[in-house]
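Taking the form predicted alone, here's one chain by itself in structure tokens.
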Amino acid sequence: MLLIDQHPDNKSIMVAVLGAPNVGKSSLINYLLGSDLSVVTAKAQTTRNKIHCVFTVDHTEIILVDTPGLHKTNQELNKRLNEQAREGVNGADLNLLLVDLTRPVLEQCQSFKDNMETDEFLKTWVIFTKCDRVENYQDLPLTLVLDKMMEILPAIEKGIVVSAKEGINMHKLTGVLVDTAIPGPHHYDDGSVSNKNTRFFATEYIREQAFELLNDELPYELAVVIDEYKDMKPRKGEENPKITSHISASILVNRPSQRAIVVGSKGTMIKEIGMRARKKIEAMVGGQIHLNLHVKVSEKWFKNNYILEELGLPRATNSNRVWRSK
């Protein structure tokens, strides 16, 4: 039954966006949204939490569930990332399985099925990504490939070739999502674009810039927590305060040597991370912020249940025994 204050033609669809690390999930979502809501870097496993990303086409609300890349792992942090991906299908009306055309396609499909650890799937569409990197992609025998993928995953119904970078077939994807949506009320009728708050995205944008600027494996032993997020109230007689929010955040690293790298010579690295992150946060909140970053050594934070919970990563079904203290 439609809510009385919503349009009678309203429709909605929740879509789980799934796939291996670095297949282009966040890039596809950001293109459809028309904004950089999900963090994107050249490094795999940038996304760590499942996030609802919402946009509306006419009277159709499309909720895209961005998920971490599914992969085989024995590490506690990554087990929790996999659990976030598996939970992304809960409540979804449709799965989009993203498959990178520059990598073996059938292997990706089989790996996805194995890592999901279930044979029960909703209807699934295969989204073949990064076609702009494949010469003459139109000539690929994708119909035959799709038939073989259906043998691995019978829930697959169709395939669409896209490129988020070049915009190839992205409007086609939007159109079929609208056509598939179910009549009913919008879940985010207040204009929200996500189920996450600005505090969450502030940590994401800080971590995104750290991933971009730091080399090798360091980003994977790095996390960001907000110590304080304070919205500033206008002073008496002041209509629009110059600084709208004060944010203090800690970048967690595993070892003292990593702290020195993140800080950089004379603080140059952390200053650059902060400057880039501040620009993205200001674009999100629509005002100026004061961002204070510092680096904290928290040995084996990725095995500390208190910190992992604070990062929005609860225990997975196959979690190891981990520390509980901060």
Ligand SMILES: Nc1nc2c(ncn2[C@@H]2O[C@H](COP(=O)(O)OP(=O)(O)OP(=O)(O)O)[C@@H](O)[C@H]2O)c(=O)[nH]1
Given for the second form:
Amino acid sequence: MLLIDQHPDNKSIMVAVLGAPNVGKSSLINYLLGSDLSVVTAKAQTTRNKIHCVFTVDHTEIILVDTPGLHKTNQELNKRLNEQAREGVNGADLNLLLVDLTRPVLEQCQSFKDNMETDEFLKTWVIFTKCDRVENYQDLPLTLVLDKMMEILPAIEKGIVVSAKEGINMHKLTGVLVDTAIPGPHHYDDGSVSNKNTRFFATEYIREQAFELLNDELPYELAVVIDEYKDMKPRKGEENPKITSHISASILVNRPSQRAIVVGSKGTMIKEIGMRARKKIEAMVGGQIHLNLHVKVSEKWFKNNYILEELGLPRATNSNRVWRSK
Ligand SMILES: Nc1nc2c(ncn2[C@@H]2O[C@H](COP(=O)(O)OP(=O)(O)OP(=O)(O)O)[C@@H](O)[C@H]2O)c(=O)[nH]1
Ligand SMILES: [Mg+2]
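The structure above corresponds to the form predicted alone; please provide the structure of the form predicted in complex with the named molecule.
All chains and molecules follow, beginning with the one already shown.
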């Protein structure tokens, strides 16, 4: 946004949303945003790229950086996911460390510290998530837990208990973020919701539906790439074209047997994935789209540097030697 267009009361804050896989990072962001922008599934490691998710409250811009769940790993893909999470703090003013109340909380704090692989931490607030799943969460000995966490990570300043499912304390969280925002210009234009484009979110929504509909380990060996994304020009005299975009995308899998599962009997599975993803993409673009999905066997795509780069996952500092072939 041009400086000349900035309101004198403008404030901004960039917040890195971090934590283990599946703790509810994307759910929290979507709740605060008031939309299903970021992908959420019951499976761990749903988010694969760091994503800026932006909203404003009066004159305050809040940029939430969604990140992949940090975890210990030797796999190339996962190393790159961790790197995305670590990079999520670049430029941030505050870390939110999400800790799932249904799992051991001190362990999550220790793992976060270890997996970030640094001794320098921004000021950090602990967000205890999924309190709706804990009986009498109000009686939790939070002060004691926070003291123990601060021993592990001195950058911790405070803790807030929330539920994105039930909306518990979410307005309070927005309020403290607004209060903490720094006076200065906004980084995004009014109405912008992300640094990622519709092409990126189209792949995310296809992958989200595939994750939801497919069982077991398959999702981890599945990725989505766009082959073609064509916005249609209205024909002469046509004011509101019926189809606004044509999208062709490939679902990559590791083995032929996985291809058969994703296609499904008589193509029913791929049809269902496509139908659900299309609805979500149409809601995003505000028009009708034509979505063409293919399933391609791309053996060990998750070790292939070219494909990983295309998926927005550049090499990590601790990357393995990876395949060079296309
Ligand atoms: N009961 C309950 N479930 C929640 C809450 N927040 C998230 N979940 C569920 O937890 C699961 C994981 O949520 P995500 O938001 O995808 O978690 P994440 O931390 O972004 O996960 P990754 O991207 O895989 O690291 C989903 O099934 C959510 O519906 C909550 O407040 N209460
Ligand atoms: Mg996520």
